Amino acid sequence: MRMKDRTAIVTGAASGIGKEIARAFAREGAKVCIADLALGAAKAAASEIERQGASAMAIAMDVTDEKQVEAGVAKVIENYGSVDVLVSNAGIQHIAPIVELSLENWRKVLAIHLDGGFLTTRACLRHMVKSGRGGTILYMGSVHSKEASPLKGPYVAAKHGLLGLCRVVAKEGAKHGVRSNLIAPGFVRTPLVEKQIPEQAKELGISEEEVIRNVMLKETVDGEFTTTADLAETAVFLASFPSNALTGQSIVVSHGWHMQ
């Protein structure tokens, strides 16, 4: 029970990576808040956790909406008494070459990743500082926090930006016992990635199988997708690390796609 007596908020946790992280935290003893735009799916995910004997709640949260973020974090504190861990996981993707990319889509991707990361961080960090309990803030980055790929301009920019935010939070949070780290996965076969496969096939003029083999998994050592379970285990490790020694870092979970 590595996270006993801790409260965690996971954004974008009604499905995919976020849901798996929330489930792993609950198994390790944490009280978990599923924060997502899709309230119905968030409630279903929370109910699933509760059926396993853990404590969970669901809130509707648009991470780009300052008032919703502040109200959501306040509700978690009201229900559970604290926020000890934040996982800034909510994100989207948009596939297009720069010359065809609209400003609207550029802003939408950056808003969810960067505005969302900032707003949820600020709300949770204020409580962590005020409470004197410290805490952990984790960002769901990507290998694209370190590498670039064609057709993903706003996503690559946003994931690079999250790494910068993570490092600033590590420095500002240190005196308050707040650690900050970023998880950088390779391709994970979530609904977000499933959507990308036909989009990239169309843009590149190749088959979907070629997208998987020659684009997504080409740089891995074994041609395998990263799994949500891989990322959940990494999140538990980082959230439960016993000292402030591990902070301001990015942990790449990518089957060797990016080595550092």
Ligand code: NAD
The other form holds:
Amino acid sequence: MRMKDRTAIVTGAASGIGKEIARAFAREGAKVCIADLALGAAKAAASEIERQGASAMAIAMDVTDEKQVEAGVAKVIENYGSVDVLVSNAGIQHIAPIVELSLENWRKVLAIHLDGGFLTTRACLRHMVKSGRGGTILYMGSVHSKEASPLKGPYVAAKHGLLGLCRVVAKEGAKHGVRSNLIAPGFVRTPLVEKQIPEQAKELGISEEEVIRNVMLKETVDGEFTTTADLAETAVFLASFPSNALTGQSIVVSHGWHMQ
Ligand code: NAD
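Mind sharing the form predicted together with nicotinamide-adenine-dinucleotide? What's above is the form predicted alone.
In what comes next, the whole complex appears, and the chain from above leads the way.
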């Protein structure tokens, strides 16, 4: 029970990596809020956790909408009394070469990752400072916080940006007992990745099998996908780490794709 008596908000937790992190936090004793655009799926994920005897709630939240973020965080505090951990995880991908990328799609990707990261951080950090309880803020970065790939201009820019935000939060948060770290996964077979396999195949003129073998997993040490369980374990480790020794850091979880 590494997270007993802690309350966590995980954005984008109705699916994929965030959903697994919410489940792992609950298993470790945390009360969990699943904040997502997709309210139906968020409610289903929260009910599943509750059936296993833990406490969970679902909130409809578009992380790019200031009012929804403020109201959502306030509701969690009203229900559970505090927010001790934020995982800023909601995200999307958009596949296109820069010469064909519209300003609208550039802005959409940046808004979800960066505006979303900022707005959720600000709302939770204000509470963590004011309550005097401190806390932990985790960002779902990517190997693309450190490396570039073609066809992913806004995503790579946004994920690099999140690393900068994480480091500022580590410096500003320290005196208030707030730590901040970033998790940088390699490819994980969630809906976000399933969608881009055919899109990349089309753009690159290769088969879907080749996208998996020669694009996604080529640089790993063993040709394997990272799993949602790998990332949930990393998130629990970072969220329950007991001192400021680990803050402003990024942990790459990618089967050796990127070594830092
Ligand atoms: P996913 O598509 O399974 O889940 C993303 C969730 O975010 C969905 O539930 C979706 O409804 C939600 N979401 C999207 N826009 C939102 C918004 N504006 N407000 C609130 N919620 C919103 O994807 P995933 O693979 O689990 O991705 C989660 C995070 O992990 C993302 O930030 C992604 O960039 C990052 N990531 C994923 C991979 C991978 O290979 N899957 C690798 C590195 C990083």
